[in-house]
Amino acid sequence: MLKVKDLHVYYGGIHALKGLNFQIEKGEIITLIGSNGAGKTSTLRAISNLIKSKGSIKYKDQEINDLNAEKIVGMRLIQVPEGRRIFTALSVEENLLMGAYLRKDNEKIEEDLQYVYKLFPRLKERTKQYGGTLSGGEQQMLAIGRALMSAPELLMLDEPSMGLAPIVIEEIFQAIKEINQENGLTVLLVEQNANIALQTAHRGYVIETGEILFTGNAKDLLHDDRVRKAYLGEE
């Protein structure tokens, strides 16, 4: 579904991504793990064409490097950004419906709205509440729900656990598993919390200073001494 080849990103004189290569098959959850500043967010922003990059990015066999971000969203490659970026002055339901602004299939939009409420019951309880008054966890649920309203075929999540309590993180990641298992939705997950990311994903890539160090089955990486020492805080 997505194939990234020899991806480079520069911020002025800083070489942030140094020839990344990875791919995602339809129906997979793939995680990109690494420390702060490793290049994880830059990778997602390059795929969404929010920043300029060099190399090849193919989505469903089509080169998308030169497409603008709006066109990429229209192809149902959807990103949930770091920091949620919800519309604080709109209600929960208005935020969700904003996710469907490119769609014309009104009946399916209503069906997807009810699915989001089923996935995140707390949003259903707060349909008329302003987004800015929600807790951090509820805002993350809202950001994911808004992305689901775009009817994604590939969903990219940037640090969904950031700043959340452990019990809320569990709820968020259970929802990620559920949308993958129920709907076959392909997910690219960027996450600093390597433990929960690898418990959720099928495969993982470890990135450091703009380069992929190694890759493998997520369960294998979870028990890999290099990962445990560097990212799980174990000796």
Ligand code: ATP
Given for the second form:
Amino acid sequence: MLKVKDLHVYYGGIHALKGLNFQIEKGEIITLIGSNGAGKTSTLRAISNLIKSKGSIKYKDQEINDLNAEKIVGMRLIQVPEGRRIFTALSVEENLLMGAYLRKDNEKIEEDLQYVYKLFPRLKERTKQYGGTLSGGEQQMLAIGRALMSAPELLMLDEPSMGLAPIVIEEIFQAIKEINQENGLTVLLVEQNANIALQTAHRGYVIETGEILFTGNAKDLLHDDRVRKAYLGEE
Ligand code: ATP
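To test you: the structure above is the form predicted alone. What is the structure of the form predicted in complex with this ligand?
Entire complex below, previous chain first.
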């Protein structure tokens, strides 16, 4: 579904991504794990074409490097940005419907709205509440729900666990698994929390200072000494 080859990103003199290679098959949850500043956000922003990059990004066999960000959203490649970026002065339901602004299939939009409410009952209890008054966890649910309202084929999540309590993280990652299992949605998950990311994903890539160090099945990576020492805080 997505094939990234020799991807480079520069910020002025800083070479942030140094030739990344990875791919995602339809129906997979893939995680990109790495510490602060490793290049995870830059990777997602390059795929969504929010920043300039060099190399090849093929989505469903089409080169998308030169397409503008809106076109990419139209191709159902949807990113949930780091820090949620919900509309604070709009209600929960208005936020969700903003996700569907490019769609015209009204009946399916209503069906998807009910699906989001089933997935996140806390949002259903708060349809009229302003986005800005939600807790961090609820805002993350809203950001994911809004992305689902765009009918994604590939959903990219940038650090959904950031700043949240463990119990809320569990709830959100359980929902990510559920969407994948029920709808076969393909997911690219970028995380610093290697533990939860590897428990959720099928495969993982470890990224440091703009390079992929190694890759493998998520279960194998969870038990890999290099991952345990560097990302799970074990000796
Ligand atoms: P974090 O979890 O902190 O967001 P990350 O793995 O997502 O980290 P990136 O945000 O992609 O990492 O950053 C990769 C590198 O690029 C870092 O060295 C960062 O300082 C640099 N960088 C990111 N954005 C910019 C920018 N707008 N201008 C200059 N340098 C940047």
